[in-house]
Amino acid sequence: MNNRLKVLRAERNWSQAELAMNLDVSRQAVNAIETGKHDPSLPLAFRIARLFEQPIEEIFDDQQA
């Protein structure tokens, strides 16, 4: 699944560790999601969307490029 997590994080000048702390997950989990190695659970995707104040569809794209 493609996502804009890295871009959104960079816009706020947050490290992966800072984002992880805000989401209550590990930095490794943030890295795995950003690089597409792991898709977030639905509850985590909702937390990410709320944190960035955007619809899930604006952050995650399930279309294969």
The other form holds:
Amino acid sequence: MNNRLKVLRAERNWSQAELAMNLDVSRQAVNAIETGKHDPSLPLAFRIARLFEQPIEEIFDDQQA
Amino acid sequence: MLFYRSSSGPGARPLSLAALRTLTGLALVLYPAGALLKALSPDDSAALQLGGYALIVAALIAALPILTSQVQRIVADEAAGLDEYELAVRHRTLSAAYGVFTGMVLLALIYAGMARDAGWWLPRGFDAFNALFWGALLYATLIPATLLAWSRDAAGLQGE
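Mind sharing the form predicted together with its partner chain? What's above is the form predicted alone.
Shown next: the complete complex, the earlier chain at its head.
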């Protein structure tokens, strides 16, 4: 699944570790989501959406590029 | 049979990927090498017996840092301490480890079934079965961490 997590994080000048702390997950989890190795669960996707104040579909795209 | 000892105290730092791969490889190769050297060498050959012991001790020394490593945390720490990505990695790794370990047990049983008729070596006596038992325990403990250390997921687990 494609996502804009890396872009959104960069816009806020957050490191992966800072984003991970805000989401209460490991830095490795953030890295895996950003690189498409891991699709987040629905609860985590909602936490990400709330953190960036955007709808889930603005962050995640289930259409394969 | 998994064990993880936390190393979250001051000064604790994760092992590099190269170190993890080297240590897991050494532990899994040196133990059976030492046990076989001890079992196959004559009882009166002190040098070979001592060499076997030395290889076993070296394997155990190599295994110790793995027990506190980031890969062992993923495969053996309490599930409550892991996030969803780490749990997904654990699930993949333990599934693969189950296949590898059961495959090894099946191969050992096939060997044991053929060895008697073919006249091949079989473990006999307390020392040989003792080494076999601790070797199986070592492999059961380290195979998941080894598979994870050599997997594509390992690169993402560095720098915790």
